[in-house]
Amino acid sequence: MRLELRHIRHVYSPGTPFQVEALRGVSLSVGPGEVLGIIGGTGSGKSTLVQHMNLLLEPAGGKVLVDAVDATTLKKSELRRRVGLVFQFPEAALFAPTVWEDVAFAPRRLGLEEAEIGDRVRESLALVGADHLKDRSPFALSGGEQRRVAIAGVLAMGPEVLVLDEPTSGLDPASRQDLLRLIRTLRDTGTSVVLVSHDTDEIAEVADRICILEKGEVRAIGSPSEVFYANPDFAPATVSTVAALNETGWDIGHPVRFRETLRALAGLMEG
């Protein structure tokens, strides 16, 4: 599935003294099996933008297209099944007595047969590495386990695009790595992922393309190498290190990811 946003505008409290134009003609797309990373400072419009991807927020101007079809012509329930949105701290919405029942809730509302619901729950829990938790109470889990269960509940809907808004916030390093591995797995199995994060180091590790938002506008969009080396104030530690070396005359290219950077530095040392 291809998701496209064209010239999206959004205004909070229009016509009042508190009016704020949060998005100012933002255009971007998400291709099949792609991880799009969205970064930007506080108030740049990141969370507002992703809520337009399944029309949780209606734009004041512009269009959202799903496979070239205007999203407003689709049923909201179908659109939100195809474009799953996981908010920051999604575990706050857990409510059922067991993990199984919590993950089964959304697909059950789709009116699916119990056999298919069971298949979806098992597959989603296995995908996030939480199948062994199915009979546990979600309230007896660790923060990282709760986060994985909450994401499994969205995955059980079968989204073609999964939107994650700051999914690693508040997690320990091991749980962060688990989520990054999940994002890679989803991409490899054909699910597109939109990852919003303030942590450029983790964005650098998984994103195929990067979008920088600034004051409700797209400041830059392109490959991680193109975006980070042209915008050093948003660069992860790997890029900052390489850029500093390149400035001193050591041309070791433009690696972004940690292992790519290690290989480049190893080559420099061998040379």
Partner chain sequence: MPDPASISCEDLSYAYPGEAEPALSGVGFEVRAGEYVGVVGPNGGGKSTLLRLLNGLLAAGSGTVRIAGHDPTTEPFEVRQRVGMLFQNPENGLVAPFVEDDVAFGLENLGVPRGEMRARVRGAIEAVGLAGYERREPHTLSGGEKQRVALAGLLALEPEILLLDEPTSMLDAAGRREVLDRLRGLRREKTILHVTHHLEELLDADRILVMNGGELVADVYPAQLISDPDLLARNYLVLPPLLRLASGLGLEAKKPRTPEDLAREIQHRSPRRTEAR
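Given the form predicted on its own, state the structure of the form predicted together with its partner chain.
No partners, no molecules, just the chain.
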């Protein structure tokens, strides 16, 4: 699916002394099989923005387009199924007595048959590497396990766009890498992925395009290489290192991901 946001504006508590203009005309899009990374400082509007992607928040101005169709003309339930949103700290919303029941909740509400529900739950739990937890209570799991179960609950709806709001914060490095692998797997099967993170090192490893938000506006959008080399204050360690070398006259191009950067730097060491 191609999801497009055009000139989205959002104001919290309008007309009060606490009015906050959280989004000031944001436009971007994500296509099938693409990972769009959204970065930006605390309070820059990332969470507000992603909640417009399935119209959980209504824009004060602008449009959301789903395959070029105005999202407000779709049924809310259909929109929420097609655009799956994983909130920041999604584990706070776990509620069922077992992991299996929790993940089955959304597909059951879609009115699917029991066999189909079973397949979807199994598949989603396998995707996040949590099949072994199916009979456990979600409340007696570690934070990292709960996060996977919450993500499985959204995957079980079979979304065409998966939106993840800081999914790796608080996860250990191994769980982070598992999650990045999952994102690549979904992308390779044609799902569109929006990944919000404040960790630029991490987002540099998976994003096909990067958007930097600043004070509710798009500061930059483009390929990781364009965006990071032009915005050093948001650059991952790989880019900062290469940029420092380029600055002294060593032209070694503009690698971003760890592997290609290591290869470029290793070339220098060999002469």
